[in-house]
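Quick heads-up: it's one chain on its own, the form predicted alone, in structure tokens.
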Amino acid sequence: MQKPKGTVDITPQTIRGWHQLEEAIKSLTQMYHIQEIRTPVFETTEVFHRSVGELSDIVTKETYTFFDRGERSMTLRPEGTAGIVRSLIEQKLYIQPQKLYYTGPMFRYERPQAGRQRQFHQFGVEYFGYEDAASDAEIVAFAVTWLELLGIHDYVLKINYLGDHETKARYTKALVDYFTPIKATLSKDNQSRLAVNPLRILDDASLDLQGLPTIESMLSDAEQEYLQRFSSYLDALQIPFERDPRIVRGLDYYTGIVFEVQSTHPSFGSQTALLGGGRYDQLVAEFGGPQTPAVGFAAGLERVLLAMEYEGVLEPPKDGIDVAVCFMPETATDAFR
């Protein structure tokens, strides 16, 4: 028998890197006063379909969904935020602001490659009840500080601003108006995205964005001011960043600030994202909870481990043996004692 395709055994020879990740997570979350939360690895299917989007790539192509013996549809979690939001509402944690983090396995039916498995692991941080630009900047600062603590320095921080639901909807319409006349020139994937999620077309790195309308031109004065405050906080912390209109994130619930940290190490291929996230102020309300501002990020731990390996900061496995007791057969009992 062999392990399923897209899964990995974490052996004693490779576990030390995971310990490095976990130690950095524990020390930094303590410093930021972020508390751990643990939710089930499977939820009712509606939790993910409702949050991620019925027509997103994750839901249509990648989830592990099954019916249990009660004929209820269940899904292995493909990401962490939706389960956290469900728990926040069910346990009424929203009665006061929360800073939460989680770690654990996620499941997506994807083509396995370096840094991407069908069972993979994420570390995520979620802030609930915080609506100011300083909270967005703190989330970003936490993320890059964690990478630096691990010894990762070859990366770039990219940010974008999607605006609120109304701004996002106006920009989506502008993209539809732009791409519809040239639909025949788009790839099959992008033609599908045009019909269900036009923002995802911007993920296509081969696409020429010259002449494409920008979301920045559609932001209100208040949104422009918010973006400026956020940028000034990053400047104050001396965190360099790039504005990138291609950063839209693959999940439907994002509004406002979105960001990705991408490795710039030459050993990485096309999959360079180490972590990413953004603001999702409507998700708690969409789940039936009270209106609750929220912002967070998630990191793929396998991808972060690859970055540590490429940058030569993985610690070697520890032998751990300090004393060896040698004995003759007739002294075995005393030696055991």
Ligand code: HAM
Given for the second form:
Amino acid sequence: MQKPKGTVDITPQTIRGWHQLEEAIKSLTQMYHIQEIRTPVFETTEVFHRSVGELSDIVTKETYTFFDRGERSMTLRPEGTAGIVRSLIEQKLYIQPQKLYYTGPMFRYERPQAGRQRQFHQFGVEYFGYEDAASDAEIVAFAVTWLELLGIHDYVLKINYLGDHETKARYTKALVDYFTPIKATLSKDNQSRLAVNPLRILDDASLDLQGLPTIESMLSDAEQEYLQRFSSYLDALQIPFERDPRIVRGLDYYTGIVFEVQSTHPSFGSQTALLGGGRYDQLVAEFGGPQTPAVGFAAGLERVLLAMEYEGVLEPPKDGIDVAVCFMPETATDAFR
Ligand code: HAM
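Now that we've seen the form predicted alone, could you pull up the form predicted together with histidyl-adenosine monophosphate (HAM)?
Every chain and every other molecule in the complex is listed next, the one we just looked at coming first.
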């Protein structure tokens, strides 16, 4: 028998790197006073349809969904945020601001390749009840500090701003107006994105964005000002970043700042995103909770481990034996004791 495609056995020979990650997570979350939350690895299917998005690639192509013996549709979590929002409401954690973190396996039915698995692991952080741009900057600073603590330096931080629902809707319409007359020149994938999720077209690295309407031009004054404040906080922390209109993220719930950290190490293949996240101020309310601003990110731990390996900062396995007890057959019991 063999393990399912896209899964990995983590053996005593490879566990050391995981412990390194976990130690850094423990110490840094403690320093930032971020508390751990653990939620189930499966949820009712609706939890992901209503958050990640009915038309997102993740929901339409990648979920492990099954009917349990009671004929209820269940889904193995493809990401952590949705389940945590469900829990925040069910456990009424929203009555005060929360800074939460989680680690654990996630499941996406994707074509396996280096840095892409069907069962992979995420470390994520979610802030609830914090609405200021300082919180977005704190989340980004936390993520970058964690990578630095692990010894990872070859990366670039990319930022984009998707705007609230209205701005996003206006921009989506502008993209539809732009692409519809030239639809025939688009790839098959982009033609279907145009029909279901036009923003995702920008994700296509081969597409020339020259001449395209920019979301920048559609932001309200308040949004411009927010972005400005966010940038000045990152500047104050001396965290360099690039603005990148291609960062549109594959999940529907984002409403403001979005960001990704991508590895720039030459050994990385096409899957360079070490972590990604952003603001999602409407999701708690959409799940039936009170209006609660939220921002977070998640890192793919397998990819972070690859980055550590490429940058030569993985510690060697701790397999040294400290003490050996030798004994004769007649002293076996004493030796055992
Ligand atoms: P995501 O960008 O879909 O965001 O995933 C976050 C990270 O998980 C990616 O940057 C990547 O490192 C890793 N990842 C994703 N798919 C795979 C895969 N098949 N194999 C290995 N690693 C993978 C989210 O999941 C959001 N929940 C992040 C977030 C939290 N936004 C707000 N709060």
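Positions refer to the first chain, counted from 1. These numbers come from a predicted model, not from an experiment. For the two forms, the rigid core is made up of the largest set of C-alpha atoms that agree within 1.5 Å on superposition.
M328 is among the residues whose C-alpha shifts by 2 Å or more between these two forms once the rigid core is aligned.
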